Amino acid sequence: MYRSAKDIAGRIHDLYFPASHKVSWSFDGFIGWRPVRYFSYGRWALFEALQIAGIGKNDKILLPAFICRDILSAINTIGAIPVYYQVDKHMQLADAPDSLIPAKAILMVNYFGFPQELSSFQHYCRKTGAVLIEDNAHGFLSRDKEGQALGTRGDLGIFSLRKTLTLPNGAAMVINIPDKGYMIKRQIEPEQKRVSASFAAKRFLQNTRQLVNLRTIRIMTSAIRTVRKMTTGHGIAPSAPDVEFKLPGNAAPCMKLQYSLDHLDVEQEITRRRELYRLLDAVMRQNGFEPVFATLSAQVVPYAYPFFVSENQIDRAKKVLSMINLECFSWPELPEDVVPIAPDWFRNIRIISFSW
């Protein structure tokens, strides 16, 4: 279908910089009406689903080794006990559910936005009565090989909607098993944040489609990343050393983020990232990289295109990406516990990411 690098570049401008249509839509019906409530990040979400969970101060949670470090810091101010557990290079779990300690919760997390196997985490939760937490952070508008979106299949699910949507800030906390009488606090009042100067430019960048492409951000990031480096000595800014413990500043979600939602053209937004995903794919699979995930099954949508990596192969991957005007970042930034004993494949995932 695409004979070039030229085309193939061409068709992925076209899929950053799509048209926007005027729609409606609604995240309540999405999530089959079950109670929400919004915040301003995931961790603050993650943080409400452990007090409405009861979870208190040196109860275990359990949760996978390969995870971001800041969202510990919804844990530990809870003051409970971060355990891990191991996933494979699949992104599954890794140990025998019957094997893992009892605790009070369970994190469940949909990677990169493809479904976690459900049953094993059913089954301990059967066994120990911990509380199953879906981490959807990654899955908005994904659903399972069964239809169910994911975010609502555990007993509580969060979202981090920013990630979908151009917003500063955005996330949801769904509560999925009415009967179990939890008790959902009143919603905070959404705020008129001020936005950083880089996000501003962002968003003017895209309302300006036409004037922009893809080659012109990397550029245009490119120096901006110089000018950081040379005036903090980081070029992408490292997270703040207390981000394990720190919630970020204040909870309340943005103004803009119940219209975002509502009027979110999510065929089209199914259809971008599916797209992408595929000829990405295609692309990585041709210069010998090899995805995470074997297959793109029919209700995913991606959050991103994960794939492996190793140190003396990731400049030539850049190469690759350079030329249809991508770039790929590492992920997770590791729990400072977890780094000392991360099998090297955890530091051998690069994503490239749908939004920029």
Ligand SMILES: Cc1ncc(COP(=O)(O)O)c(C=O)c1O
The other form holds:
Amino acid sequence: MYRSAKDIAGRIHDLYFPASHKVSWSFDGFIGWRPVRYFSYGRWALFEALQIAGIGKNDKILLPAFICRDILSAINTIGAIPVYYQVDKHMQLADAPDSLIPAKAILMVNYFGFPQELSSFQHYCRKTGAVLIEDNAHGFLSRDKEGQALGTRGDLGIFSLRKTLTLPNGAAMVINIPDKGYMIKRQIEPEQKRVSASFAAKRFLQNTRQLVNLRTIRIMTSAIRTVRKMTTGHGIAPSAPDVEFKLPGNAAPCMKLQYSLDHLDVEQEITRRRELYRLLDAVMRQNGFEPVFATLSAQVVPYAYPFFVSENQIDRAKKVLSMINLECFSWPELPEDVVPIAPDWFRNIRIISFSW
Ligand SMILES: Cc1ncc(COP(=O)(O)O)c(C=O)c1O
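Next up, the form predicted together with the named molecule in place of the form predicted on its own?
Below: every chain and molecule of the assembly, starting with the one above.
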């Protein structure tokens, strides 16, 4: 389809700067008109899900060891106890479900928008009575093989919509089994928040997309990081020391969230993310890098391109990506308790983001 590396770079550029078409869409319809509440961050959505599920102090919550440390703030704020299970290199549950300790709730993560295999989690929940929380922070618009929207498969589902929509914040919590009698609280009033300087700059650049390209974004990002490094000592700000304990800011979603959802060009967004994934897959495989997921199934809408890279290959990966004006990031920043027990491959995953 693409004749040259220049063609590929050109197409990648177009996919990062899509023309915006405002159409009519409904998130409520997408989730099958289930009860939903909106929040600022996925962590608040998880906090709400845990509360609705009746999780209290000293209750055990199972979650994967391969996880970002900030999500612990929801669990720690309640006073519940996080207990980790293992995932394998394909991002699936590595432990036999019967070997997991009894817990009040278990978190199942759709990493990078790829569906987590449901059956082992359902088996565990049937056996123990645990509540299944589907962490779909990464998987907005993605579906499993049966066509079911990710985030609507667990008893409760969470979305971090801000990861795929250009918004100061935005997240959702969905109740997927209304007959369980879960009590849902009133929607918190959306708030007009002061946006950060970096978000304001991003929005400005998006509105003047004819004037910018991936190269200018890369140069600007690198200039910002240099200034930040000189002033704070860190090019990319590290997470706050209390990030495992303190939920971010307040829970109210931003005013723009509902409008963005109501006018989202879903078909364009699905096509955009899937095509970017396939293009980056071709580039990275050609250069000898192994993707985390061997295939991109029909209804999967990835949030980013994850691949394996060892420490001694990282400079080469950066060089390959700089040719197309992209970069990769390490994910996740592991919980403090996981760091000493993490297998090496946890540190060998990098992701290429689909937004800038
Ligand atoms: C798997 C997963 N779940 C939940 C969250 C929390 O989402 P938010 O950052 O919107 O609070 C994150 C954040 O990166 C995540 O990666």
